[in-house]
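Presented as C-alpha cells, the chain that follows is alone, the form predicted alone.
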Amino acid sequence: MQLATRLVSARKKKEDRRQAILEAAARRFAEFGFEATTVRQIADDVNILSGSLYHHFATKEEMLGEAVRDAVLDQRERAQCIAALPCDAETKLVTLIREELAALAGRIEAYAIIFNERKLFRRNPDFLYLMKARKETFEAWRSVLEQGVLEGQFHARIDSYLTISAIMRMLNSGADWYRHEDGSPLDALAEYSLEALTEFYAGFVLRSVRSAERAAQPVPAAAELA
C-alpha cells in the first residue's frame, strides 16, 4: 500500500513538473519567440538543470507543439460545431466571434504563439496536423459566409480569405488589448465585459458583410452552445 502511494505521489510530482516546464516554455515562446528562447532559459525558469528538462520533453519543438495543440484543435471543433448549428448565418457569425474572442482572451499565450510562429508551423512537417486543423477552422468560417450570401444576409462580393483573416487579426488584437499582454485585465477596462466587446466586434463585422438593405438591422444574439 505504501509503495503504491509513493508511486502515485512520484507520478503526480512528475506531471506537475512537466506542466510547470510547459507553462514556462509557453510564456517565453509567446513573449520572445521560439527561436530566441533557449532550453537553458526554460530550465532556469523552473529551477532545474537543462539536462533534466529532457526527462520530460524530447525536444524544444515538442514543447512548442504541446503549448498550442489543444488551442488549435479546440478552435477547429468549436468552429465546426457552430457552422453546423440549425440557425441563420448571422447568428452563426456572431457566435463564432463570441466564442473565438473568449477563447483568445482565455488562452492569450497559446494564440500569440500560433500567430507569431505560423511560418515555422507551415514549413515543419511535424506540425502538419496543426496546419490541417487551422485550414478546417477556416473552412468552417467560410461555410458560414457562403451560407449568408445564399440566404441574402451577406453581400455577394465577400472575399472569404481577406474577410476571415481580418476578423481573426482584429479579435487577436482585441483579446490582447483586453488582457493587457501580461494576463491581467487593465483597470481602465473594468467597464468592458467580453459580452460588450463581442457586441462591438460583431456589429463591426456585420456592417462590412451585410447586404445593403440589411445594414441597419440590429446585431442578433449569439446562439447558446450545449
The other form holds:
Protein chains: 2
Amino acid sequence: MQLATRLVSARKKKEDRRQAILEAAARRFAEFGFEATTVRQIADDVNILSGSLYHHFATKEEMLGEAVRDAVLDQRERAQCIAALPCDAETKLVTLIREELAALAGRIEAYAIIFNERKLFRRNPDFLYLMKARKETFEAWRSVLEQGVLEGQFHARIDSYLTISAIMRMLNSGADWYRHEDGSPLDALAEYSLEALTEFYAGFVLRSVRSAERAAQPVPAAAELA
Amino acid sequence: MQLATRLVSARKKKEDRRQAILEAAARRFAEFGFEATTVRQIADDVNILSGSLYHHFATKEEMLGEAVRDAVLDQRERAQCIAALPCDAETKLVTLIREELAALAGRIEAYAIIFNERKLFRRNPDFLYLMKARKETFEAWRSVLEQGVLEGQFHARIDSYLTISAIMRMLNSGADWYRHEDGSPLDALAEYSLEALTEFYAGFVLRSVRSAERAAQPVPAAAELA
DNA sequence: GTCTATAGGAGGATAGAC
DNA sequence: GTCTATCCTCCTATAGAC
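So that was the form predicted alone. Now I'd like the form predicted together with the DNA, please.
Full assembly next; the chain just shown is listed first.
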C-alpha cells in the first residue's frame, strides 16, 4: 500500500471517529438541548471518556457549531439558488417548500438544534455567521414573495415580513416532530410522506398568498433542481 | 387595625415576594432557558441570596411550573369556551386567533417558556397535567375546524391534524419574538398592533381553510367574549 | 424571611502516561 | 487517540443563626 493511500485511509478513520462523536452530540442536543447535555453523556454514547473528546474538539460549543453548520449553509445556498431560477414565483415558492421539507426530513436533528438553540446562537458572537446565513435565507424567500406580488401571482396587499416569518416558523418548528414523549421516532414526519407534506404545505401557503383571481388554479409542481 | 386585616395584609406581602421571585424567574427562563438559568441569578434579581429562595419554593422546577401554569390552563379554558360559542366556525376561528394573540402579547414570557421547554415538560411526569391541557386545547381548535368542514365553510379535504398543528406552531412560536439579539424588547409584537396581527393571521389562515366558493367573503370580526 | 455557611455533587476542561 | 487522574468552578439544595 502506498504512503498516500495510507494517509488518506488514516484521515478517513479519524474523520469517522469525529463524525461518530458529532452524531452522538447532535442526537443529544436535539433531544435534550445543548445545556442539558453533558460531555460525559456524549462520550458514553461513543464509548470513550469525556476527556478524550477534547482530542477531537476544543469545546462543547465547537460540537454544537459543527452539528448545525452544514445544514444552515446549505439552507441558504438552496434558497438563493431557487430564488434565482428562471421561473414564476409560485413554482419557486412550491420548490422552496418542498426542498425545505426534504432537508428537514433528512437532517431533522440539525434542524431541531438550530430551532431550539436559536437564542444561544444569537447571543454568541462565534455563531454570527450562522445568523447571517439565516437572515440571507429569509431574504431569498422574501424576494420570491415580492416577485410574485410584482408579477401579479400573489395578492398585492401582502406583508412580506409577516408572511415569510409565519411560513418559516410553521415549517421550521416542525423539527419538533423529532421524537415524541413516548420515544416514537418521528410522529408526523413518519406518518406523512414527504410528498404528502409538500402538498399540504404548498396548498396551505399558496391559498394564503395568491391573488384572488388565481384561487382556483392548480398548485404547480416543484421545479426539479439540477 | 384588626387581627384579620393584619393577617390579610401579611399574606399579601408574602405573596408579593413570591410573585416578584416568580417574575424574575420567568424573565430569565424566557430569555436564557431553564437549564441555562441559575437560582443565584434569580436571587440576585430580587436582591436576596439563593438559599433564601427555598423558603418560597421547594425546587427550581417548582418555579418553572408556576411560571407557566396559569397561562396553560387559561389557554385551554379559553379555547374550550370559544369552541362552545353558539356561532359559526369562521367566527370561532378568528376569535381563537385573536384571543391567542392577545394572551401571547399579555404573557409573552410564559408563552416563550412553554414553547422552549416543551421537551422538558413532556419528559417530566410532574408536568403531565400541563401536557394534558395542551392536548385539550388542540382538540378544541380541531373541533372548530371540523365544525367548519361539516357546515361547508371550510373546504372538505382538509387534514385537521396537520392544519391545526401548522396554525398553532405558527402562532405559538411567535413567542420567540420576545427580545431580539440587540436587546430590543419585542420586535414584531411591538411594531405591529394586536389588531394588525389578528387581521394578518386571521386572513392568512382563513384563506387557507375556506372552501373555494367562500374565497371572496370578508373576514368576520372576532366574537366579543363575556 | 433572610442571612451565613456549606454540603455534596456534577459541570467543562486539562496534563501527562501509555 | 484513549486512558487515568484531577482541577476548579459552579450548581442545587440544606442547616441553623438571627
